[in-house]
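The chain that follows stands alone, in the form predicted alone, written as structure tokens.
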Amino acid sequence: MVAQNNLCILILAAGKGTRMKSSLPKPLHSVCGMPILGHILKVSQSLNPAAIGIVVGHESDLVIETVKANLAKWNISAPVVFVKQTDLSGSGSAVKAALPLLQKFETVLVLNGDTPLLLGKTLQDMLHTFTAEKASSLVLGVTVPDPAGYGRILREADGTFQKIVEDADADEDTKKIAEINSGMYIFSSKELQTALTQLTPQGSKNEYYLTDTLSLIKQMNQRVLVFHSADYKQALGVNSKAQLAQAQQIMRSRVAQELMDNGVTLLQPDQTYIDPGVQIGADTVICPGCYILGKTVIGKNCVLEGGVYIKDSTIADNVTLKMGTYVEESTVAENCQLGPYAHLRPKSVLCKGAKVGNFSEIKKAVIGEGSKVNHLSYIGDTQMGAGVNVGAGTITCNYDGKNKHQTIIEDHVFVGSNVNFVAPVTVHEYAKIGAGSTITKEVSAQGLAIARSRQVVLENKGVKKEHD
């Protein structure tokens, strides 16, 4: 999308959150692995605006570190500029304080710090119609079953806007209208500035109402206009724990609907959790319990099964993952089993039709293609080969209390159980090793590797016989 260079938009994101009950600043907070912000800032790089604004003010700090240190990782090229909002006296006040930021462009679209439902298709439907109509200001209106506590949007005879009314301040005939204020407006920044000039203070608050300025600019004969949504849910709000739940809530519903719109089976939908971001591939079947986080990526015919566990980890076609399976930012090729209770730990590679089965551990390590770790193992910083059969019980000696050390098992090496390789060792192709042997030097290639002591039985030793 070509830049807009006269569009800035501004988050308001300074309120204090108190009904989150939390240390935690309430735009800090996560939904579907990513703070509240962190989605109003991707939808809003969706529009390319020439910059973005965010108002900060409780725990400004801690909001502005968290946001620099993730605007790559979220994908954000607009040049984000942040301001402090000290004079805390209501909405108006907020836009106040970014004016100077807001002088330098044609259009202002300003948007709420906790609304992390918000699409971006209506956000471009919003602009759309505020520049073909030649408006002055628009609203995003919503009808919801229950307006209470929002301000209420008031209409004209002929439907076009009259003003907004705040929850606190109507009367019981304007309670009654389900057509909400989400809180968020596109302006024209000549008629915002203007407006701006002329708030007063209002309500028991003493607070100085940003929705005023709609009125402002009508008085002024300028055009306000009404878009309103049907998807109400995209502009609710975040202010508690509860509401917090909600939210994540619907933004699973929309990734699992849009999965299976797409070809991928969700056995319980409402119990499977799934980041926005992750891409499946069609036919791939996911059991209930399953978490599938960050950026990953599993292809087809793949079947998950309960309680399984994916972060940031790409997983190729054909893979079955068996019960309570955790894998973290590794790589598993095509046709591989894990499970059930296998672990992977970050950069950890499975070749093609590798398996790794009951309580085994990988770490940083290669398993080759047609490779096995079955049962009970720990393998960390390894390279193993193809066609490698690992016994239960072995384990990689990987760490000597302050290096890391690695071991490598190369092709059709044949590993008994209950061994252990202290590294660094290099065990070399078509090995054995014998059962319960500790390894500690180089094995050649077709070689016999036992490495323990001689049973010795001593027949009644230090037992003293009864007699008659």
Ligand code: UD1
Given for the second form:
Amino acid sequence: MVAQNNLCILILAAGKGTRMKSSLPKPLHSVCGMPILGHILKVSQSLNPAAIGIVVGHESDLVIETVKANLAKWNISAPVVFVKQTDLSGSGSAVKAALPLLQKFETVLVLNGDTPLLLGKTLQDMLHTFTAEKASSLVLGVTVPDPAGYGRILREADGTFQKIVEDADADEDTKKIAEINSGMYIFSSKELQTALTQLTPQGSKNEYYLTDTLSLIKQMNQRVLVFHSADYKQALGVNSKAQLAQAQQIMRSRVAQELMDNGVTLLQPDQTYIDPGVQIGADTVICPGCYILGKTVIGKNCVLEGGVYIKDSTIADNVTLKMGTYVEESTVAENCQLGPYAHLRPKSVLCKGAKVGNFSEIKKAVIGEGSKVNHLSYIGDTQMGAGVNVGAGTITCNYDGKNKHQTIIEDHVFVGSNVNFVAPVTVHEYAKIGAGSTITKEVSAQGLAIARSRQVVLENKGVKKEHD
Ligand code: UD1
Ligand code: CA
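Next block: the form predicted in complex with this ligand, after the form predicted alone:
So here's everything in the complex, that chain up top.
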């Protein structure tokens, strides 16, 4: 195979993406939580190339800035070089703009910047064939159900490559050809350079087609191969919002398939939104309408009822998340129960067996082992010990208008309903707080704190009866 130190991958991402009808440049549109360009970079990195070039043009500053900001997150360790294409006159001129970079390498793998579904394995196989067959150029061809919009691959009578004809330039017979150019190619750098100098503008838009370099290389009596893959989905290009939705659906179904292969139960895989990279243990059951996003890890034997949203969080084994629960940047230990409609905001930690119930909101707080916040509460900036029972409607008043303050509730405290803790405040272990109390001062261990006005009943001051 091509030695990695001789391989450069070039991603074409300068185009306007006019058909997206969007102010956001096409390579930055998200598919399953990651920009299209991010997916292509990750697959490129899997080949361990000596360099990755990205041709930028339309909204180049934003594209460069976004890529640079995410290189570490996407684990891209190959050197990334940005190449500016000043005249956006087609894929051929995009590659031409990168010539100073490409000259340094023997082999160039060119990828369109709008094919997020491509697979590393296919690119490996393409490189293998390219080397084994001593080719000068190779294009990935697939047969699609609807070839409209794509360049068609024309073959000679003996089945070898003849040329690629763009959809816009195709006659009726050519339009019937279903084998299309995926926009993924391998070139010997030397022949590519020669062919690029011979390109002439084509079509009504006077564009320089990269696809023409293949027939030019063939005319130099060099080998040009079509590498045909049966998995056409990986070649689907994103040119419109409808194709973006389609790519997203295909990627989600790949993720779902892999999870099911690992023993996860998805009740309705096509109605579950799980990002690539999310890890879920065997026998966890996921009901329809769940969103599991970002860097999330979920253990075994959990249940996620409908409409659960989890982002960048860690959930251990045997956790039940009832309907409508929302968890963000938080950690939940085994055997916890959440919801229905519980809300964990960033930096919340639930220790073993804790319960957070209906309409309770937790923020930057530790809920100790076996502690319960079951109904209508807000617990923020709080350190709560084990075995605490928090009554309905309890609120930590953590904000004084300027700063946030801590509430500390030690082990086995019993909090009655409708209590306010005015932070900073500490309640020591085994203390009891009477219902309706507003706690502003420290409560000693095993103490009973009641902080509410006494009830007064004034006779005959109530509602006047009409017919007394
Ligand atoms: C291209 C191919 C077509 C193929 C299809 C596969 C050409 C001439 N045609 O068509 O044969 O079937 O992809 O998806 O290549 N770009 C630049 N600079 C430019 C123009 C485009 O960098 O001046 C980039 C775009 O950002 C995009 C890629 O090149 O990532 C392809 O351009 P696009 O306009 O999407 O080409 P298609 O019409 O889809
Ligand atoms: Ca395209």
